[in-house]
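Take a look at this single chain, the form predicted on its own, given in structure tokens.
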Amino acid sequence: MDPAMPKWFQNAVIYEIYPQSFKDSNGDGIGDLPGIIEKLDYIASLGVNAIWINPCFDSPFFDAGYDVRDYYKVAERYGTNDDLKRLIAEAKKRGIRILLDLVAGHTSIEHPWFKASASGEKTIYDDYFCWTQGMRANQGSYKFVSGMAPRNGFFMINFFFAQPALNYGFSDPDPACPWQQSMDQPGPRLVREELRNIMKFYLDMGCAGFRVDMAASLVKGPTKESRQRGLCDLWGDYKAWMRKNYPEAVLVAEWSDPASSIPAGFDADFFLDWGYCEPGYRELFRFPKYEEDEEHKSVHSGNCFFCKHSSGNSRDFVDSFQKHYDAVKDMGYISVVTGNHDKFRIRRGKSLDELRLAYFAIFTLPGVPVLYMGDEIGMRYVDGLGNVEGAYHRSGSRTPMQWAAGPKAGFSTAAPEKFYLPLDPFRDRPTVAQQEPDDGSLLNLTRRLIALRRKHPALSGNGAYRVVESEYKDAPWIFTRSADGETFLIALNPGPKACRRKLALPETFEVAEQEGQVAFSTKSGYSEMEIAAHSGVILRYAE
């Protein structure tokens, strides 16, 4: 592993908070930073050592805060900059670090930089964004918006029309598009320095680093290889600067291609089936029967690997994960997530029981796992909520945290119709209060798995990883993690049939965690393990 990798991150578990839905402290129906502070003891009880907060900066909220109007100001609905400082300080007292969501690739159309750039008058911000030269210019293959500004030209967008792309330059400018600037031209250099200033502002405040939104989008280019050269230059420069000046800070990419993002300068990247990652995550954790995957515009029949009546497999994930793991294991970490604010909740199409074995995998794989708020109690995806602040189908994964029973679920004192999003409407919606006293609850299982991971170096980000068995059909998924003379064997059989396997186990071992029925017998130097349907086990033994 990179010797400069911060020690705390080598054993990290991250908790993602969508702030407007976590806890409302002032009764306006929207979660806020004081609400997060109020719940820090609960977050600490999960065993995590970092919190990733989705964008909390000033914004018109066309895209839920991913359209930034002022990078240096906390949005009023969340509190103040002083509230953020207090959150960082209070979290630190509990051994928790705060990662902020850095929207680096674009701003809001209401940002002063863009307003000046779009004015049609000569300003220092003219080249902060990507503009064509005139209305008839060759636009190439990029997405542009026209007719919204006095300036004579089209402006490039990064996602929605209200998110103009910042100009970090093109790795190989196209001569047929003379508006494309190289990375070393004045405009891109100024934008690059602006981002460094933003990062410095929050690192000086005590922030422990950033999750970078759309991290692969900043440098443009005609091919992946071309863009990669430019991205390595950009992010490698930022990483070197952070290592020198803020050695405990980290960069986490939303790139979904660890084999590219981590050599480019990131400390971790999410393993999800978008961006450049191959399929695998979906086969393992998503796609209940006939679920429409709106991110990929297709309908997938069958169930994921962790459904009891699975028609999915673990092999697609294992093969893809292995490729990325081999590429980055000495440089940084893969982050497997329970979910996030952009994905259908992991609970969708599954029972609470089915989630348990899925969490066995997520919290024992190498890297830095991420727990999305509410997944620790198995919150459901809520259908039919429509478009709220640009969420569309994602609204169903962004509903208020369910703290307690009752019509307001302990989220807010406001009337429910004033909530940022409606609550899960079903009477049996899971709550923290319900699961707290139940040792067998998903909440307490999650705590035990995180505690096990944090306690044993073999299960940390750096522990060695080896696949023992993973096939496409009717077979368990078995892998080991090892470090410091200790090994954990994780055997998972979520499917409908029992299976029996011979394993080279020592005479003595400890069952660290078990779901369902698992039996062992030892004969002439090997052990035979029978795993019942819908069962799994985590074994610990000395090498």
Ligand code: GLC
Contents of the next structure:
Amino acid sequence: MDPAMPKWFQNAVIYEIYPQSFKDSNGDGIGDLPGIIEKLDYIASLGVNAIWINPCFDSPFFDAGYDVRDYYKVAERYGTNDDLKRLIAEAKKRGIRILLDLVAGHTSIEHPWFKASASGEKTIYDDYFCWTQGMRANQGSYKFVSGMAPRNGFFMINFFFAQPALNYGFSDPDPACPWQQSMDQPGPRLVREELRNIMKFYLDMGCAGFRVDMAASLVKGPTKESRQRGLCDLWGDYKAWMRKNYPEAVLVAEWSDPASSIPAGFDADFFLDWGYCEPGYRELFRFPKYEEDEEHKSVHSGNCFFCKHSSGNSRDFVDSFQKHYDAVKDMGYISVVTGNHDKFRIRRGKSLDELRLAYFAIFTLPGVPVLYMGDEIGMRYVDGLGNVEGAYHRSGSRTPMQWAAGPKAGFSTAAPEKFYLPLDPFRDRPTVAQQEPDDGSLLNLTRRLIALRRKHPALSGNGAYRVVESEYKDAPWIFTRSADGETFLIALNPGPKACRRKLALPETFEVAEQEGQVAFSTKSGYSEMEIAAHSGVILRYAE
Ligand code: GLC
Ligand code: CA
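Let's compare: the form predicted on its own is above, so bring in the form predicted in complex with ligand GLC.
The next block holds the full complex; its first chain is the one shown before.
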């Protein structure tokens, strides 16, 4: 690993908090920063060493805060900048660092820079955004909004209409489109400095770095290669500056293409299907008996690998993961997530039990795993909630954290109708309080897996990863992790058929964690392992 990689990140496990829904401290039905502070002991008890909080800055909330109106101010609903400082300090006491969500690619239409640039008056913000000149512009595949502002042009957006794209420039501007500016023109240079100032503000406050929203969207350009050049220039520059001035801080990309994002300057990137990663995540952890979403309806129809009726395969994931792993293993980390605020929850279409072997994998793969709040107790995806603050189908993964039994689930003192989103309506909704005392609960399994990972260098970010076996449409998936003469062998057979495998195991080994039934026998020099259906094991041995 790069010797400049911060030590703490090398065995990091991140807990993602959607702040609206974690813990409400003042009874308005919306989670807030003092609420997170209240729950820090709980978060520490999970064994994680970092928290990533979705954007908590001033915003009109057209996209749940991913439309920032003031980068320097905590949104009123979440508290004050002083609360954020307190959170950073209190987390630090417990060995936990705070990563903020940097919405780098776009602002809100209510941001003063945008308002000035849209006014039609000449201001220094004219080139902070990508404006065409007049009505007839060659727009290519970019998304524009027109007819909204006095300025004589259309503005480019990154996501919703209310998220105008900041102008970091084009890697190869098209001469036929004079509105495309190169990255070294004054507008893009100013924007680049603005982002650095924002980062500086929070790094000086003590935050440990950023999860960067839509990190690949900042530089526009005609081809992936061309954009990559520009993105390497931009992120490489920020990275060098951060390493020099804040050597403990890290950059985590929302890019979903580690082989591109890590060389560009990021320390970690998520492995998710919907970026540029090949399919794989979904085959492993999602689409059981239902379609993931409209877009992918026709693509997959089977059950995912980690379902009891698994007809999925581990192969697509394993192959794609290997490719990215080989490309980045000396430079940075792949983050495999249990879920996030955008994806259907991992619990969807699965029983609590079916999550257990999936977590064996997530918390033993190399890199930096991310646990999405509530996944440690197996919270459900809640259907039919409609579009709250631009969430659309994502609302179902953003419902309030279930701390305890009762109509308010310990989330808030407000009446449940006032909650940011309704609670999981099922009577048997899982809660922290119910799982806490039960050694066999998903919560306590998650804790054990995280503790095991963080205790053993072989299982942490850097430990070598080697696939022993992975088959198409047939379990098991077996891989090893090793470092400093210690090896872990992870064998996963989530499907309905028992299997037997010959393995080169040493004479003595220890079962670190097991689900279901696994039996070992030694015959003339080799070991045989029999893994029953729905079973798996994590073995530990010295080399
Ligand atoms: C990222 C965020 C998502 C948001 C979008 C636009 O994908 O995770 O929640 O809507 O960017 O900022
Ligand atoms: Ca509140």
